[in-house]
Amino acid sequence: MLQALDWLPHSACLWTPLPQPGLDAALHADEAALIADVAPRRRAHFAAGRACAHAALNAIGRDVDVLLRSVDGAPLWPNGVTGSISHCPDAAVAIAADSAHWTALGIDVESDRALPDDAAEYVLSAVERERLAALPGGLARWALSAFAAKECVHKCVHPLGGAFLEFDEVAIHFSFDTAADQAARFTVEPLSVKARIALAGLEWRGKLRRQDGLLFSLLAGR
């Protein structure tokens, strides 16, 4: 069952919990060919992501019969459309918008659990970990959020100019209304010349939402 996330103007965002049996049967033959040799679990995740993407495209009046992918694995959206797909063991999500409204979109979904310490050390600098530890809920609550936000950064900037940013090339800063708030906003601080170039020229909007045991993150630029 696909569900809507209404959190960005002039866009459509759909998600579905996993597992969701039977979605692979709805794949176009050319889409199914992309995952002919993968394990059933990965096939199910791909099918759920494509189902969300087609629903989002349909909602903005731009659906196509088949949504293929580039050599680096990114979805090949129709001309004039910006979009992003993500999945984790528990859910899949996709967002699409007319590129006249949004130049870049990056979405991520994660199972809302604490990021292991070794992963947090890899993704976050000591300064970032110290800053996040001071937020309500501490590092256990915010390390995964920062990781997810950085995943969104990559999904935004790579299609724009081919840049691949390492985790240590950007820092994430969160803000929220109350300590119990399930929604937060984030900004991206470029820490390298490459990151400053990749992020330059657009107005960026970062959002974070926790619901149903999931962590959704979105970065949008225009």
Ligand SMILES: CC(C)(COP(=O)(O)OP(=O)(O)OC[C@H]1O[C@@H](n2cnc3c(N)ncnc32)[C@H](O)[C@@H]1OP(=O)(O)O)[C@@H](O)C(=O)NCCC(=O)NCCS
Second form
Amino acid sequence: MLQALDWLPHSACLWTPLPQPGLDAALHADEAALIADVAPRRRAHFAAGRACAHAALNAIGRDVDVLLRSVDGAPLWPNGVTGSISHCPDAAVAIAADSAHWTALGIDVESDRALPDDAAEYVLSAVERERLAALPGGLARWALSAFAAKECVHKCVHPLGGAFLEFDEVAIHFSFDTAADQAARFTVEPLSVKARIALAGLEWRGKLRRQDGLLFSLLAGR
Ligand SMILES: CC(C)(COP(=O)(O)OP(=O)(O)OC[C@H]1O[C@@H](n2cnc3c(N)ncnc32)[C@H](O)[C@@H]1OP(=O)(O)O)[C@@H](O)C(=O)NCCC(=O)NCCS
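Starting from the form predicted alone, produce the coordinates for the form predicted together with this ligand.
Whole complex next, starting from this chain.
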């Protein structure tokens, strides 16, 4: 059921297609208590994310019985571990690494469909939309990628220093080897002082990967 994504050195990344009935039975009682009052779909997504996270922790030799969360919703990784979790209607994914190798990790998975126009307008500036529209495949292909990359930014910088960046405080720049590539790289350009401070001091590596009808995105900082 769980499948490995081998795309970042010194880390373990596991994902699973959804739905995957019964995963909530594997939750620790303290994890289950976090989602006691939520709808069944959210419960299933949470459980799938935790299953991937425990598998990733196990793969790096650092699994724990229970993976709780901070008041902001970020997973509380064991000391010395960095990681990230994401889920969408069709899949869940988690990545974990020894923080000696990666200081910040942000992951995202989305069903690979065009981002609705109103959402694209909300998360991308007019300049960014124009730039992405000029790439092979146009805005329909790249708007979702830029949105996902920005979610990864949030998952990296918020646990690091508490910054909550707005979507217009960074711009995402993609590069790829050929137009047909299912993999691409991205960089994050800070557009505000707050974003510059939040991203300062680390070397960032952004990756995208399309497979199985899904778009996986990852930002890693060290
Ligand atoms: C936190 C956020 C990114 C989550 O995105 P989402 O579309 O709801 O869902 P995903 O499945 O991709 O991610 C959910 C997981 O993110 C993780 N998460 C939640 N808050 C987090 C935080 N502050 N820091 C790191 N990870 C966090 C959790 O593991 C959560 O899953 P879980 O509750 O099952 O453990 C989103 O809700 C949000 O607040 N976005 C606005 C901030 C933003 O992206 N700004 C733009 C920055 S340029």
